[in-house]
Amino acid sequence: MMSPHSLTVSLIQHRCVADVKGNQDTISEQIANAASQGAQLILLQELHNSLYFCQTESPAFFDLAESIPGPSTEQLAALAKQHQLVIVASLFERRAAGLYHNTAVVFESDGSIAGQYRKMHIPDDPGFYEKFYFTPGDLGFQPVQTSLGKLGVLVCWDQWYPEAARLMTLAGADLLLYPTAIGWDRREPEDDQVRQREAWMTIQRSHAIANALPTLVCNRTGFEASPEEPEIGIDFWGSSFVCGPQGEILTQAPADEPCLLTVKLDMAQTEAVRRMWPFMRDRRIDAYTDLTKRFRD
């Protein structure tokens, strides 16, 4: 089980190219030095062995589905196991002919598949068709049970929801951890970038503070071209972070560039910030019977 008192983990923000094992060798050259720097978990992007496919639709790239276990979970496993760490990575899980998911897999530190977590929320935006290529995820919102403790990931359109982070914390999760792909268009004014940017910011923090738990979020950086379009496409944001159990930011990485982010964490934190403000307690469960509905009219 966790330690009860500190947790050293690591994320890795890089750019990603066509080629899926220059992807690869990338993120293993990053977790052996995340090793060496003391890391005992680490968080990848989301959708990390490829470029950001879901610009278009394009039943071409299905091709880059896989199954799970398969070529991908062998891989991060022997590294998990190399290393001796907890890994959360993130793919496009073929499930079967005409069902994927986008599916975040962990990895024991003995390389073995502690659980899975299939993105629940589904965007589909310009630029971001995500629907065409996943079926909304089945496994519901439970943590997944390592060494290191319970780990609530979700993924990315899940960073916007609440209840998300919510129903993962009342199952016990020690940790919220999101993989997540998200970015500006570029035609798009300056003013308005800088908004979207900190209200994505501020709502995983506001996760954080709402649930008194550390909060780790990886982002991808750097442009990647529309493959209709290749004038246009999007600015990767970068900007991951990981923040404590009252949103302060303990660590950040630049927009534009890749970082390999590692911070030791104060898991003692969450049981005194919840002393302090009982949200948990005070909870009107009677009352929220409405949340089940998709509006009141």
Contents of the next structure:
Protein chains: 2
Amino acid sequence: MMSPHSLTVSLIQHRCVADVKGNQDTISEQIANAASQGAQLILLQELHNSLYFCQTESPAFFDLAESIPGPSTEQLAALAKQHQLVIVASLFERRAAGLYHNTAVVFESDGSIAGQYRKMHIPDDPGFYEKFYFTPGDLGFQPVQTSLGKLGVLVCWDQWYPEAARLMTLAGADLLLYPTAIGWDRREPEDDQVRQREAWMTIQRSHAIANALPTLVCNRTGFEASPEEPEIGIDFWGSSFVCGPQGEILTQAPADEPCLLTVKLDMAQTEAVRRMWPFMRDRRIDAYTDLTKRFRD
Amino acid sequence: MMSPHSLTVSLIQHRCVADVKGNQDTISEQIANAASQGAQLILLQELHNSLYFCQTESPAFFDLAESIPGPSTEQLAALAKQHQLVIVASLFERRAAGLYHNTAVVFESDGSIAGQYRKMHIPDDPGFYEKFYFTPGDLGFQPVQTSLGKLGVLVCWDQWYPEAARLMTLAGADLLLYPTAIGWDRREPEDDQVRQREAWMTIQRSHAIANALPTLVCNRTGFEASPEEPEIGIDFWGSSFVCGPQGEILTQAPADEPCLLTVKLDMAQTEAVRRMWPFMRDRRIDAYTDLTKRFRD
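The form predicted in complex with another copy of the chain, contrasted with the form predicted alone above:
Okay, now the whole complex, with that chain kicking things off.
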């Protein structure tokens, strides 16, 4: 029951370019590198195939969307099969005309699609106009069963919601995984920037702690200019990381460089930690009903 | 609406002794010191009037419990009135014969009782046998209205539950406050100890972040021997802290020393942060129903 078993995971943090093929080539090369390092599971960053187009609201960008399955899933499925590893990817899904999602797709090591997750919490603030592009997910918070365990895949803005991580945990997730695309507005003072990144790390480490689950976070890096005002844009802060079930940082990428981040996880730790800190035993489910309210007024 | 207003808070971290009067004298003296520093709100540590008696299960320790109101609330009410400040205290409540709670009591600056909170999540693990002593709270997660705002008072083990902080927030809390009593087993390796304290800080900072609320945490310090095995016991790790609404540490006490920790909060920050990171806007309340389940199996 507590037999040790390890899981080697790789996160691919990279700079995106306008050319989709260029991004796919980077990913393909880094997956091969990860495989040579013994990776069994790959986590890619959010919307890894393109620049982060949500800096502006432009109907033309819907051309970047694809059906699932589609050309991108075929390419990723082939990589999963070739290297015999599980891949968690993040795509701009065209489900129907006028119906688009921000969708994570999980590929089994035989090249099949194990499952998908449609981003549930959609942000919208200056520079991150996602509500224009993405219909909120309708698949709920369901982990994806794979040969490596149940993957609690969530996407970016979901990272601020303890509810999402908890629901994945209650459904038996063995890991939490966050493809993400977050960065700084260069015009903000440095102390604001430091506080933002620290908050982003802290909240995701807290999901690991609250649920005693290893947590993987893969962010993009590099500056991407705004299509409307090229002198401004987003400095994606990289800093992809993996933490253990007490939130302890196991490995972390730099802020401003591409990075292939590989680490071996001890998957028996979750049970060991939960025996010491049995949070699930004591949840007051009789008193949580109002969590489904917008506000208790 | 966003007019700046400040709130000066003081946390009293101290070593407890067996003599209740000794602890009350320490608290009385430190509240006077805090008042002279301009404190408007005092947060005391969990069960500050006694040693942490839950290291063993002994029916005799129920003698420490008191009715509310009772002698301890009278003493604390007098201090609140004398110094004209709000006090958040933590008492062992005797509600009826055989019915005891771990109860936080909030005193208004005129000496009246503003409200109380009965600890909802009750731990039980070696050295912390709280399920023997405390009936789980039945007042739910309701902040206490005071002249200084709505206080989201929770107690110790509650700190591991994002649900508790969220419910306080949804009910309009302006601050989160945690009286706590947590420490190390000296027999554990140092790296385990470091990880535990870091997890404890991280999860509480995460409640500040998820809810954009300043968060106050007051822990006891010092070694308390086990009544059964005096060579073992709990090294309470102090480290009381106050963080702002992005989880940024504003001030922190040492691990192994008593400390009066005073800091001025900018209460306009919550609104400013929520305008930038409007997490409450995007909660998927349509998909949170299963949070009231024990497990989704």
